[in-house]
Structures are given as structure tokens and as C-alpha cells.
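Below you'll find only one chain, the form predicted alone, shown as C-alpha cells.
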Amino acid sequence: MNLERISEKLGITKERLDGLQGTAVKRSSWPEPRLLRFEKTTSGIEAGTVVFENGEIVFGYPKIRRALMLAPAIKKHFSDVVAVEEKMNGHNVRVTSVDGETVALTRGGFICPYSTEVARRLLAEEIFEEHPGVVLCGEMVGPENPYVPKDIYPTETIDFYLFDLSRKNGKSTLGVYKTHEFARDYSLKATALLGEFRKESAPERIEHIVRKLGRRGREGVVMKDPENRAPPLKYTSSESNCGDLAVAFRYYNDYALDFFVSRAVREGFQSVEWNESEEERKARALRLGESILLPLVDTIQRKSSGENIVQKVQIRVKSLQTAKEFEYHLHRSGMRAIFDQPEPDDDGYLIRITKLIMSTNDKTQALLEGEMW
């Protein structure tokens, strides 16, 4: 690598290069192609971005803040129309080509194998043939997500939604126009634009929206300005955020203590600004209540039957060589995971996984013996 010459491309000095390695930059072989990957953000450069080999740069997508009050977070935030797209439950990537391969990023900056795959089977081959420098920012979603598997989208296996358009060395995106037109014309699926509303409507308008998506289990929105002049915002539902709860409290010891702060919180500011009858308010209060309580109860109860603490998920493979990699993929991240026997299928083979929750296992066995928290 040049490191002079990608140094300039990301705006430091090739001192700060060569200072963050080893640290907050990281060197990664596998899977080809070799890459330098940002784990954190620092010195302006989000946290994700990748250096390849041949010195392309694929910068982090941003990180979208989330608005707690919807109106006044509309008023400050916007200058005129907001657009409105559903935000997917999935987990994020970025497609692009390196020397003529399709390879797909986690948003951590890692090349996921079983992504990658997908994505090769998903896009059609002349996107990245007419387009070399375009990044398709888009959210994987299904029940056959190895990440988070959900049922409420209509695939029975995985799916690829664009949300989103960018180019190699370059931080910024195109925009919604360009995104939902770049989807047209290559028949890719795209995330739904539902609807473009004036400032001053638009908060009572996606309120609408929310309720409606969240009563259909979908996650929330993603507010954007059309233009592309401010960055966009977040804004979940409240089953949404009981759901996250749920997973979460199944798995208690191994989530983060702002995880579960942040989503009750969320619900206090939502519950406020709805103006929430007692009756309403109570339902709220019975539904986070529920996703916190029940699925810990259940962990518990597993764990003192004397059965582990797992997540079950499965993928869908054409190459058993895929499985075999995102394996490895999964270990190297610190997850333990145990893969069934490959079934095959007519579309290749399916893979049942076991994902063992380690740390609640062992937390949760620990305080069951009398350990005190």
C-alpha cells in the first residue's frame, strides 16, 4: 500500500497513518482482499472505513442519530421537506467491487463471507461493470439473517433493500433521488419511500406512519433531507423497542448497559409527545414491562433446567466452501457457534447454527449457585 498517497485521500498525515495502526486501524488478510479496517472512529474517519490493497477507500457509513422528540427534532433539524423511508430491522452493509469482485462490508469494516455471497447472487453483475466506484449502503433483512433474523418481511430467505448510494475515496452520499432512481434502473429493491411532507406537517404525519408501521412489527423510519443538505434522522416504534428489549434481556450479560437504557428511555419521550391517555399509557407500560420481564424469566428457568442459552439461526448457502468461512468469520468476532450438517436444498444448502450466549450462560449459572451481582 501507499500509504502517503492514501493518507491524502483520508485527509491525515501518513504519520497519524502509521500511528493509528495496531490500534484504532487494524491490518486484516482474510478473506481476501487484504484491507486496513478503522474499528473506532477517530480523526475525522468513521469508525468502518476500509483501505484496500489496491488503495480504494470505502468510508463508514455514518452513524444516523435518533430523535427522541419528533417535533421539535423535525424543527431544528430540517430546513423545509422531509422524506420519509422505512428504516429495516437487518443488519447494515456496503456492496462494492474490488478488482472486478463483489464484496460486501459489514459495518464494522469487515468482508462477511455469507453477505458476500448473497450479494453476488442478488445484484446483477453490470451494476459494478458500469458503475466501478459506486457503494450500495444497504440493510439485509430475513429469517435466514445469521444476524437478526426476522420473519416480517417478505422473503423467506434474505433480501438486500438499498437505502442508500456512495462512492469509493469519497465520505459523502448521493442522496434519496439518486438512491430510489439508481434502484429503478437496476431493479434493485429499495428501502420505501413513504411519503415527502413539509416541516411544519411532518411530525403529526410520521407519527402516523410509526404507529402503523409498529403495529405490523416493522422497526421506524429514517427521516432525510431530499437534498441531501442535512444528514438524516432515526425514529423507532415502541414494539420496536420492546422487541429489542426482549432479545436483549434473553440475553442479558451480553448487551451493553446503554442498550437497555436507551430503548426504555426512548419510550418515556414517545409516550410525552403522543399526549398518551392512562389507558394508553398503562398498555406502554404492560408491553415494555413484558419484554423485560418474560424473556429473562425464561433465561433463567432454561438455565436452571440445566439447558444452555442459545440462539438458533440459519443461513442458506450455494457453496458449503461459504458455510466453512462465515464459520471462521463468526470466531474471529468472538462469537461460538456450532453448525449442523448441511441440508441440501434445491437452491443449495441449509445450514442450521447454534450460537451459544456465553456470557449469560456463565453469568446467569454463577448467581443460580449463589454468586452475588
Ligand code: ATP
The other form holds:
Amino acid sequence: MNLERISEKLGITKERLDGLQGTAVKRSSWPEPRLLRFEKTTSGIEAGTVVFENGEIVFGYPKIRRALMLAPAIKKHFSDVVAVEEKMNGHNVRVTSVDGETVALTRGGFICPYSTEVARRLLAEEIFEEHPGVVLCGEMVGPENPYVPKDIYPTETIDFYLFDLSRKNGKSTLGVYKTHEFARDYSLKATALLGEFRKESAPERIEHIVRKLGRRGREGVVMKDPENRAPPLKYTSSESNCGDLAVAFRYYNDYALDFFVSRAVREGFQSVEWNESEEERKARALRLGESILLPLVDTIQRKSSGENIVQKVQIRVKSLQTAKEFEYHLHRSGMRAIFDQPEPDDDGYLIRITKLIMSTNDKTQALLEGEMW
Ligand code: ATP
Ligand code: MG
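For comparison with the form predicted alone, provide the form predicted in complex with the ligand.
Full complex below, order starting with the chain above.
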């Protein structure tokens, strides 16, 4: 790699890049192509930024800040019009073509073998033939998403929804209109554009949208300036906040404290901003309480009857090589998982995966045996 040229494109000195290697910047030699990966945000370079061995850079997808109080946040943040897109709940991938091969990068900047196979299946080759520099930023969602399995979307397996576009070697994204136009041109699915509102009327409209999405189990919205003058903001439904809590309490020792606190706090602000009646507030309290207690009780009971605490997911692959590589990919990110024998189906294989939730499993066992917290 020509580090001189790369550091220039990254906007840092070569000495700085040298100094970061091994700490914030890690090498990854598998799967091909080899790459450098920014594990942490440093020197203004977003975590998840990847430098491929051919010198091309894909910058990390920027963090999206969250509004807790919709109306004041919108008033403060946006200049006039707010475009509202559905926020989909899966995993973030950046799909691009490197030396003619399509690869899908995870948020952290790894090439995910499964996401890559899915991207190659769903995205027409002509996209990258006609736009060799493009980076498709999207969410992979569905019941066969092994990171975030959800059966709330219209797919039996896994699907890709485009929500942004950028180019290799550039940090900027192309914005709402260009993204949706591109999706139309190439018959890609895109995250639904639910409306564009003047900022004065936006909070009320968004409240209505988020309530409706929540009733369908959907996550919430991302608010965007259609002219790209301000970065996007996110806001989620109570059902989604509670759904996250239910998963986190089921595996309570494997999540950071902030994950729990931040979601409970969102519920408080939403309840106040939406001016709930006593009855509505009671319903929220019940939903919140149940999402904490019921999964927790279930975990304790399972362990106490001798079960291991696991999470079952599944994937469908065309090639067994992909499954093998995905197994390795999970292992290297510290996940312990058991892959069942592949079950042949129409056009490939179904593979059931049991993720071992070690910390919660061991902690629960110890506590049941009288260990102190
Ligand atoms: P972040 O660091 O961006 O806050 P996070 O890992 O906490 O990320 P989320 O809370 O899910 O993630 O929120 C941001 C993510 O939402 C984006 O990175 C993207 O993957 C996802 N997303 C889903 N739908 C959209 C959309 N319509 N526009 C932008 N991002 C979307
Ligand atoms: Mg998400």
C-alpha cells in the first residue's frame, strides 16, 4: 500500500497513520481483499472506515444522533423542511465493488461473508459496472438476519433496503433525493420516505407516524434535511425501545448498563412530550415493566431447569463455503456459536445457528447457586 497517498486521502499525515497502526487501525487479511480497518474514531476519521489494499477507501457510516424530545430537537436542528424515512431494524452494511468484486462491510469495517453473499444475490451487477465508485449504504433486515433477527418485514429470509449513497474515497453522502432516485433506477428497495414536512408541523406529524409504526412493531424514523444541510436525527417507537429491552434483559449480563438506562429514559421523555393520559401512561408502564421482567424470569427459569442460555438464529446460503466463512467471521468477533448440519433446500442450504450467551448463562447459574451479585 502507498501509505503516503492513503494518508493524504484520509486527511492525516503519514506519520500519524503509522502511529495509529496496531492501535486504532487494525489489519485484516481475511477474507480477501485485505484491508486496514479503523476500529475507533480517530483524527476525524469515522470508526468502520476501511482502506483496501488497492488504496481505495470506504469511510465509516456516520453516527446518527438521537432526539429525546422531538419538537425542540427538530426546532433546534433543522432549517425548514424535514424528510422522514422509516428507520429499519437490522444491521448496517456498506456495499461496494473492489477490483470488480462486490463486498459488504459491517459497521465495524469487516467484510461479512454472509452479507456479501446476500448483497451479490440482491444487487444487480450493472450497478457497479455503471458506477464503479459507488457505496450503497443500507440495512439488511428480516428473520434470517443472524445479528438482528426480526419477522416484522415483508421477507421470509433477508432483504436489503438502501438508505444512503456515498462514493469511495469520499466522506459525503448524496442525500435523500439522489438515494431514492438511484433506488428507482436500479429497482432496489429503499427505506420508505414517509413524508416531507415544514419544521413547524413536523413534530405532530412525526408523532403520528411513530405511533403507527410502533403498532406494527416497527422501529421508528430517521429525520433528514433533504438538502443535506444538517446531519440526520433518529427517533424510535415505544414498542421498539421495549423490544430492545426485552432482548437485553433476556441476556442481561451481556449488555452494557447504558443500553438499559438509555432506553428507559427515552420512554420517560416520550411519555411527557406526548402528554399522555393516566391510562396511556399506565399502559406504557406495563409494557416497559413486562419487557424487563418477563424475559428475565424466562431466562432464570430456563437456567434453573438445566437449559443453557442461547439465542437461535438461522441463515440461508447458496454455497456451503459462505456458511463456513460466516462461522469463522462470528468466531473472530468473539461470538461462540454452534452451526448445525446444513439442510438442503430449493437453491441452497438452511443453516441453524445456536449462539451461546456465555456471560448471562454463567452468571445466572452462579446466582442460582447462591453466588452474590
Ligand atoms: P449510530 O451509531 O448511527 O447511532 P447504532 O448502532 O446505535 O448507530 P441505530 O440506533 O440503529 O444504530 O441507528 C443508526 C442506524 O440506523 C444507521 O447506522 C443505519 O444502519 C440504520 N438505519 C435504518 N434505517 C435508516 C434510514 N432510513 N436512514 C439512515 N439510517 C437508517
Ligand atoms: Mg439499528
